[in-house]
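What follows is a single chain, given as structure tokens, in the form predicted alone.
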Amino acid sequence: MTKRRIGITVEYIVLTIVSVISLFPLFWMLMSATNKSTDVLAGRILPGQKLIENMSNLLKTANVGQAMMNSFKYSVLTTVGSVLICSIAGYAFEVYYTKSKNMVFNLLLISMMIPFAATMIPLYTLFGKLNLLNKTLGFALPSLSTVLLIFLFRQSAQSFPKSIIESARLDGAGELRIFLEFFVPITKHTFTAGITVAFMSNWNNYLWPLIIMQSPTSRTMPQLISGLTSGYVTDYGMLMLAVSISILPTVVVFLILQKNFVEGITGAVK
């Protein structure tokens, strides 16, 4: 066996360890979805015969419909316009020539290392003398502009070629055209990337909603599945169904956008 064949096998037998590794606490979640409580706790990771009856429980114990629909109206919106501001941001951050631009760029690197829970509680503040709280506005605002969106598409921005935007300049294209016409189709695996960060960012947001969105019928999946777990005794069966139900979206996103996903995270510019 050559070196080059023995190599490929140990890297083989490795990638192999690490997803089982990766993908044995996805598998035990599925399999407690389908066991009753006392075999979740007892380590159980065999199929049940408790999946009807754990749905049943949940159906009876929570509104999973209601919360399923606000979680994916307000991840969607608040994608939607995430994406938008954030490429819109990194752009000019790249294209348009200030003296000042790099040092506010680094002041918005700085800000990622200030954690959600110092801002929290001035945020609400405001929140509440503006009117937002049980919207879905002051839901969605916090997280329309994120560093880690702009930094993306300006790192995209980087390697877009500039001969582009001079050329349209030159033959009179305006720079709201230049943007929808040549950079976003351009950079479509960034805008695919940035879709896929900020939705399952938004679809995971539990401690900003559990504070802005008090009403019951605003509740979203986060919070539902947090709920499940407040009572004297805790169904993990009933809980493990519920967490494997929240995760579909996810998912599903994921899977649908996953070929571009990569080239987009790594700024690829084809």
Second form
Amino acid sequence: MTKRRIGITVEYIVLTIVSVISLFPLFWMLMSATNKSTDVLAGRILPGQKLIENMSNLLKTANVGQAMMNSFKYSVLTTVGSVLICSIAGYAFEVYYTKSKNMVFNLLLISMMIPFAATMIPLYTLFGKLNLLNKTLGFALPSLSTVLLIFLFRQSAQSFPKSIIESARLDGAGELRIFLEFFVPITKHTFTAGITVAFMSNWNNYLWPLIIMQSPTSRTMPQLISGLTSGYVTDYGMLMLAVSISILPTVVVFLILQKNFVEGITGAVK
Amino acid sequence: MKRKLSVLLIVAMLVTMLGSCGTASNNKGGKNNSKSSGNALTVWCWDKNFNIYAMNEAAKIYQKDHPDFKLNVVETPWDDVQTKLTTAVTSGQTGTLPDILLMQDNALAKNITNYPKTFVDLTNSGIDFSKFAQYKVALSTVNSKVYGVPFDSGTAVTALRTDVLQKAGYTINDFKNITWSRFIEIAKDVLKKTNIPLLSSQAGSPDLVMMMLQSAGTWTFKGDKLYISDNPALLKAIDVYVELVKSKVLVEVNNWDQYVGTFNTGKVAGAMTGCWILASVQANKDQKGKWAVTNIPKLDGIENATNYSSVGGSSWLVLSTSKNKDLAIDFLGKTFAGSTELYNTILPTSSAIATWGPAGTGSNYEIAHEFFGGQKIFQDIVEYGKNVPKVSYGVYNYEARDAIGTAITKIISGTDKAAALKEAESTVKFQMGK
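Having looked at the form predicted alone, could you now put up the form predicted in complex with the partner chain?
What follows is the whole complex; the chain from before opens it.
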């Protein structure tokens, strides 16, 4: 066996081990969704017969349909809004010149270090005064501008050929047209990555929806799952089924967009 | 054309979505959304099979004399209750708070002390607190004012697998009214003969030690003064815990799920904590008839040590921001502080054991429980509850508990006990700003 073949074999063994370790929690969750609570606690990792019973218990215990719809509505709204706003911001930071733009951008990056818990109460006070408690707008506003997404789109705009912008301007194209007809199609990988990151982040958002949306009819999936663990007795089979259902939309979004995700994250322009 | 159509579709979608932003989402919206008016009350609590069920049953009983009464129970996990309460009170947006909320006894004093104007003083509300177990009333009393209507009991119990004990030649009676040294002696023998430890605990959790502490009628504070490194009962309780771990009659696990799993799956043969654990004990139907309950061991050589204690439990609080304070007080007074029927109804399904004295006379309290081999466990636990020593958890209860939990972990790892407790004291003092 040549050195190269040994190297490849070791590489495959390592990758297989890492893949198994990474996928095991997902596999265990799916298997647990088919088992009864005591079997889950006993660490059973084989498929069980309790999927229908767990589903029936879950539907009796919690309004899964409503929570899924709420999560979907809020996630789509905030994802569309944040990608739109942050892409324009990232593009503008790179393409337009102002003396202070780098300073402003650095301030934005520094603001990433402030945990949300620190700004939550002032935000809540402000939104209360603006009468935005229990309003979808109140839910969405803090997520519409995300520094990470602005950074991502600025990185993408950096590798975007400036000559295209200049040529378009010479041909009389307006700034909005240049953005929509040149920047968006050419950097579609970045948009894909942005949509994936924003959707996952908004779908899993827990703290802000918890305090801003006080009505029981506005509960999202993370809140519903938290509720399932709050009793003195937890049905772990049912809980694992709820978690399995709750990750479905993020898995679907990721699978649809994964092809372009890595290129988008690296800021590739084609 | 295609591009124009795409842009048009995106714009249409955004307009539709942003249009929906201006409207409230499926509720009344804005300030006072969860506030009730007229004959309705809103309540926050967290367990469908336990306190939510109890609240809904209370509403049915109250509705018999008040047909127009409406109750809106909002399922809110305990951690969320604390987060929402803190956010609302700190920001001054109290319009979102309910009329009544359920609070863990461990957090009562701190919340009432931090937000005194948020809760209604119930001392002269007409509710007769002398009929409740006095250790429960003491937990919701701050500056001689009673703020909470006690709900579920946290009376400590020792629940053991009788089939395992039998294999080792013991019965549940061998564990009744004993000391910790005797408990460890028997537990070692059971472990030797059956290879099954009697107890389990979450590593780093001070619950068992705090339970021992209250059984001796003391706590981590003496008035406002920290009482840790010079507290003989605490020193003894830590010695007992370390001995339990080192002799392997207590298995330490990493989290709550694993803790429940240890006795549900037969890895250990018992559980020792608040009586609310009995609901989890019963999760494995295969163990039906194989369990029994008795009181807890008492600390050897400690003055005032008893075989009774409390862990957990909760109480109902009325919010001063409620527009229906009088209705809320009347409702609690006629149900949780005045209805034997209520406690008798909720007991068989929820196992919510009352701390309201007259409730113990209900017929369901005399039921011989099949899971516990026909033992009248509810009656027994009510009796234990009458003997639980009164203590005051104080404002910095959670800080002290956490510091003691850390100290225990260090002591088990080999750190000197005195040094670990001094460090725990310094940590709490720092958090208290002293």
